[in-house]
Structure formats: structure tokens, C-alpha cells
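Take a look at this one chain, the form predicted on its own, written out in C-alpha cells.
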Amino acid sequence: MSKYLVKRFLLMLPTLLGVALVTFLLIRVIPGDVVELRYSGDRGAVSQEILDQERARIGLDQPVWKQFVTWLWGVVRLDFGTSMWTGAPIWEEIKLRFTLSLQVAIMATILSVMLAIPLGVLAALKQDTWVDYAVRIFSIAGLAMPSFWLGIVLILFLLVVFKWLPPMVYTPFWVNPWQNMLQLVWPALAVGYRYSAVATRMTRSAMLEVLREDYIRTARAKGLMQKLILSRHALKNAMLPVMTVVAIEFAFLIGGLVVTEQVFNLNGIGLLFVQAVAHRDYTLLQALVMLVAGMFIFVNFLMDVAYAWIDPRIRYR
């Protein structure tokens, strides 16, 4: 088991290095830079000498390879530098927004798993009955409705029916837990519903495949209770593809909720991504991409560990 874990952990390092290199080079391909954008309102009033001095101040005059090595050494030391646009430390720019996005992602994941697994198992057990059709309609509706649109509907529903709106100013959980939950439960519900639709479909498909296996027929022939067959045999083996979907969606939620964050007035990682691109803020954008890539890689590593824990064949191999 330890050999398996070490191997999986070591595979993370070249992946992160590749992400760092590709991100750094692709960002430099974008026309213009932060200096040109900052002085774009003063066309003709700013000399080329001033532009060159500003580029030298933030390090853009150095060769690309040297910029990359300097930045990569900072990443290794967990020092992402300062924002080229605001001059503030990048970690301070990211910290509060990351906490917000991570909380929404965790809440949405919990809601989706609580919906998806029971509904997916129920649909598989009641295949081609009205229960199965109802669950499939529920999941297809979730796939068809964008989370930001559902968020708008939720806000309108709360306003029209209850004459109440969720708080529009973010309150950290450690400051006021109740106020925090009142604001974030609605975006988590909007995102979690769509998220659960994907996981429900996967759970149903995986359960149908497992329930047709010979060992399930053998367990039924031995007279085992349906509850034991589901918990000890079917569900455990059907969880591997479901866990993959849940993990990928969770990592995506960290930086992929740009429009949903706008709807609920949340200043999260997604909105910070848009601002970094708009301002050509190289250092901030590189840090955000590395953060999201790191989340994807770390979550995949946790899934590898979970696979080995659930399925001994993977661990022994």
C-alpha cells in the first residue's frame, strides 16, 4: 500500500511542473501586458521610457526563462509574489476568496451526494418503473438547467413568496455562522442540484451494471437480505465511477462558478480569475491556475487512495 501511495504522490510532481510551464508560456502569448493596460487611458501622454521603467520595476524586462525560474522558485517556497495590478501580496488576494469558494464547493458536494446516491440506487432497484422515470426526469432537469439560472429563480422565489432576500454581503463562518449559512446555502443548493444530477445518472448506471453480476445473483440465491447485498456488495463496487465524478466536479467548483458567484454577489475565485485576465495580471493568474490545478491533482490523489481502500485488487496490484 505504501509503495502504491508513494508512486501516486511522485506522479503529482511532473504534472504540476508541466502545468506551471504551460500556464507561464500561454499567458505570455496574450497580446499586451499589465503596463500597457494600466497606461492605456493616457495614450500619447506616457513616453516609452516610462513604460520600460515600469516593466523593469515588475520584472517584465527580464528574459522569459529567467522570469519562469524566479517564479517557479517562489512557488516551491509557497511564495507567489505580489499582484502586478494592485501590488498586494497574492496570498492575501486569494485567501478570503478561496475560503468562500471552498465552502460553497464543500456544501454543494455534500448536498449533491446526499441526493445522488439514494436516488441513483433507488432508480436502479426500481428500473423502468414510475420511480425510475421520476428520478431520471429529476436528473435530466438538473442537467438542463444552468446553476446560475436556478440561482436567479431561487432569489426571485424567496423575494416574491417570502419577501426576503439572502444577505448580499459575505460574512465569514467564524464571524457569524448563521449569517454565513443564510447566504451560502442558496448558491450551494443551486450548484449542488446540477452536480447531483450528474452523480445520480452515474450512480444509476453503475448500480445497474453491478446488480447484473454473477456474485449478486449468488448472494441472492444464498438468501441474503437485500439491504446486506446493497451495502456490502453492490454499492461498494459501484462507488468507484461515482467517486470519480464527484471528485472532478468538486475540483471544478473551486474556480468554475464565475456566473453563479455574480448572481449571488460572491467575490470568489471564479470572479478573481476574470479580473486577473482582464488586468493582464500575470502573477495573480499564474497563482490561480496553479491553485486550481493543484486542487485537481490533490483530489485525484485522494481518489486514488480511496480506490485502493475500497478495492483491494488495486492496492495489491
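Owing to the predicted nature of the structure, the values given are computational and were not obtained by experimental measurement. Whichever C-alpha set is largest while still superposing within 1.5 Å between the two forms counts as the rigid core. Residue numbers count along the first chain shown, from 1. First, how it differs from the form predicted in complex with the partner chain.
Once you line up the core between these two forms, the Cα of residue 77 stays within less than 2 Å of where it was. When two forms of a protein are overlaid on their rigid core, residues whose CA moves 2 Å or more are considered shifted, and residue 107 is not one of them between these two forms. After superposing the rigid core, the Cα of residue 220 is displaced by 2 Å or more between these two forms.
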The other form holds:
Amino acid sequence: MSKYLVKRFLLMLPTLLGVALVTFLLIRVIPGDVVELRYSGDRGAVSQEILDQERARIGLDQPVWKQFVTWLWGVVRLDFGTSMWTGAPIWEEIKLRFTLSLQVAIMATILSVMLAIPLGVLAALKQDTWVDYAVRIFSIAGLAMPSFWLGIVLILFLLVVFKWLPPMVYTPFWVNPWQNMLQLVWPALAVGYRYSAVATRMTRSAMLEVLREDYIRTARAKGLMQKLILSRHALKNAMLPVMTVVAIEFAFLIGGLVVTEQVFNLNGIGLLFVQAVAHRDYTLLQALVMLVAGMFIFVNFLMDVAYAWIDPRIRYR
Amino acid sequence: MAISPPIDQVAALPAQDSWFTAARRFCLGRPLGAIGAAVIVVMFVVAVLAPLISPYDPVVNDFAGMLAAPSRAHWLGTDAFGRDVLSRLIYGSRTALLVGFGASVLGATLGAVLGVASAYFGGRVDLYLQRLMDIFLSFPLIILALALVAILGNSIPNLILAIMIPMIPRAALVIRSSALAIREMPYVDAARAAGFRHGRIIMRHMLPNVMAPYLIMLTAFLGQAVLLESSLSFLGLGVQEPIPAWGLMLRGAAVEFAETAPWMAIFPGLAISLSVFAFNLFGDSLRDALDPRLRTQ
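Condition change, the form predicted on its own to the form predicted in complex with the partner chain:
Whole complex next, starting from this chain.
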């Protein structure tokens, strides 16, 4: 097991390096840089000299490979440098917003799993009845609705029915947990619906497959209660693919939050991302993309390890 | 010795269904898919006939009739510039279909070529291509598309490009696994023995045989591309004003005036949802019809 673990861990490194390289190059190709953009307000008033000075100050005059190496060395030490736009350390910029986005992501995950597993199991048990059709339509609709629109509709609904508007100021969890939950449950619901739709479909298909297995028939034949068959035999075996989908979707959820945070006025990672693109804030953008991609790679690694732990055959491949 | 063609066996093969019979069987066997297909057809007709059926010009402002509620004159009301919401929805279907089809056809096709080539050549080529795909798969669709739009600028062709590129590795991954089995087929060996060039074997012998997974990917991409386009436009990084696009219609004023003029926020979202819903319904049924192994999904 430890051999597999080391092997799988080392396999992660070239991908991470590649991600870093692609991120770095992609962002340098964006036309216009932060210096130009910051001084574009007083066009012409700034001499080329000052622009060059400013570029030299934040290291943009160095050759690209040198910039890359400097940056990569920082990333290895988990030091992402300072934002080119605000000048604040990136770690500071990201920390608070990341906890906010992470909380929404976790709440969305919990909501969607709570919704997906019962619905998926129900649809599989009642395959090709109206219950199955209803669940399938509900989940396909979840895939179709853009989360930002669902967010707008939710806000509209809350406004009309409860006269409640999402507050402009974010309340951290440790200040007022109730207020905080009340504020974040709606964005979590808006992104969670789509998320649950993916998981529902997976649960349904995995359950259908497992229910056809011989051991389920055996369990039925020996007169086991339906409830026990489901919980002990079927669900346990069907959960593996479902957990995979949930994990992968979780890693990508931060990306999905990009649009939803805009609707709910949440100052999270997604909003920061859009701002970083607009400001050509190379260092911040690099850090954010690395963070999201790195999370995905890490979750994948964890999934593989979990698989190997559950199924010993994988380790010997 | 000449080999006589096995005529009786050829005759025993069932006649190939005509397109019409195949379509009829699809509609009867999969009502949900047929509904999806019908909605897509209606969307196409609306997009093509937009100048004939839209009651107003979608880009002309009317400051006398701003934020008017749905009425007989404006069935779905007007927006903050007094533009007719229904007309903008009708013209918006052009943007959605153009970007949706453009991005997913290009993405799935390039992905298929790469996937098949990767499986066909194997060895080093396969390994390096797979690594490269792995790297691109680590970026969420929207993050990569956002970065690309920032690089390319936001015209409609660039938008198609930005949505297409993140789809390539996803298509390549799926197509490669199907192509791996096809590479082992005797007819590929035969083609190689006949001395055909690699390009010809890939294009003529392998690509046609991954048609089923290709079509499945393509229909799955359609809905995603429409969603992605509307998300980017909603963020202000996609289609630019005054071009009518559904995501763009939900931006800014639609949220600010959501309480007093909810029609501005409701209808474009419904249009997006309905079209993506139709694409997904159709895609799901097509997958079931083409690939019986996946029927349970």
C-alpha cells in the first residue's frame, strides 16, 4: 500500500508542474499588463520611463523563464507573492475569501448529497414508473438551469415572500453562526441543485446496476428484509461511483461559484477571480488558478488512494 | 484461386434503415428524447425566421417605454432601455445556437481526432498527449474559458474558441478509450498492411467507427456550451451589448430591477433552461439508443 501511495503521489508532481507552466504562460499571453492598466486613467501623462520603472519594481522586465522560476520557487514554499494590483500579500487576499467559498461549497455538498441519495435510490427502485420519470426530469432540469439564474429567482422569491434581501455585509461564522448560515444557504442551494442532479443520476444508475447482481437476488431469496438488502448490500456497493462524482464535483465547485457569488454579492474566490482577470493581476490570477487546479489534482489523488484502500486489486496494477 | 464473394451472407443482412424509419423508431421508443428533439427543431426555426417573427427590432431603444410590464404590445415586457424582451429572446436564440453548435462541434471533432490519433500511435505519443490532456483537465471548464476569453477578447468567434478549447481534452479522453479497441481490429491491420498513410487510416478507418461515442459527446457538449456562453455573457466577458444574448439579458438591470420588473429576469433564464433541458433530454435518449451498454444510466 505504501509503495502505491508513493507512486501515486509522485505521479501528481508532473501534472502540477504542467498546470503551473500552462497557467503561467496562458496569463502572460493576455494582452495588456497591470502597469499599463493602472496608468491608463491618465493616458499620455505618464512617460515611458515611469512605466518601465514600475515594471522593473514588480519584476515584469525580467525574461519570462526567470519570472517563472522565481514564481515556482515561491509556490513550492507556499509563498504566492504580492498582488500586482493592490500590493497586499496574496495569501492575505485569498485566505478570508477562500474560507467563505469553501463554506458555501461544503454546504452545497451536504445539501446535494442529502437530496441525491434518497432520490436516486427511489428512482432506481421504481424504475420506469412515474416516480422514476419525475426524479429524472427533476435532475435533468437541475443540469439545465444556470446556477446564477436560479440564484436570481431565489432572491426574487425571498424578496416577494419574506421581504428579505441578501445583506451587503458578510457575517463570519464565528461572529454569528445563525446569521452566517442564513446568508449562505441560498447560494449553496443555487449551486447545489445542479450538483445534486449529477449525483442523483449517478446514484440511480449505480443502484440499477447493483440491484441486478446475484448477491442481491441471493439476499432476497433467503428472505432478508428489503430495508436490510438496500442498506447493507445494495447501497454500500453503489456508493463508490457516487462518492467519486461528489468528490470531483466538489473540486470543481469553486469554479461554479464564480458566477453565483456575483448574484449574491458574496466576496469569495469567484468574485476575486473575475476581478483579477479584469485587472490583469498576473500574480493573483496565477495563485487562484493554481489553487483551483491543485485542489482538483489533490482530490483526485485522495480518490485514487481511497479506491486502492477499498479495492486491493488496484494496488497491484 | 479467386475468392468468391459470400453472396448469400450479404443477402441475409437486414436492410439498412432509412433515416426516416430510424427517426420514427427513435421518437416512438423514447418519447422524452423526441420532446427534446422537437424543442431543438423549434429553436432552429425561430432562429432562422427571427427577422420575420420578432415583433420589434431587438437593438432599438425606446426610452418612452422603459421597463414596461408584459402587455398586448410587448408580450414579455420591455427592458431598462425599452427594448422588447420577446424580440431579444428570439434573436438571442441565434447567438445561443451559433456559439453552442460552433463550440461543441469543433471541440468534439478536434477531441475525436486527437483521441483517435493518441490511441492509434500509442507509445510515446499516447503518453505525452495523455499527460497534456491531464493538465488541461485539471482546470474547471469555466476557469479555462474565462482565461481564454481574457486573452482572445470577446467577439463571437473568440467566444466559440474559448468554449471549444476546454472541451477538447474531455472529448479526447472518451474517444481514445473507444479507439483503443478499434485499433486492434483486423481491418486496421489490413489497412496498415496495404501501406496506407497514418492520416488516411485515422480519418477513413478509425474515425467513422467512433461515431457513436462522438455523437454522445457532441450532444452532451451542446447543453454545456450554451450554459457556458450564458455564464460568460452574464459575467460581462462573453457577448457584448447590444447583441442579443440570453446570459447578457440577465446582467445588470435585470438583477437591480428584479422586484419591479421580474419579467426581465425570468424569461431569459427560462429560455436558457428550456434549451439546455432539450439538448440534455435528446442527448440522453440518443446515448441510450446508440450505446446499449450505458442504458441503465
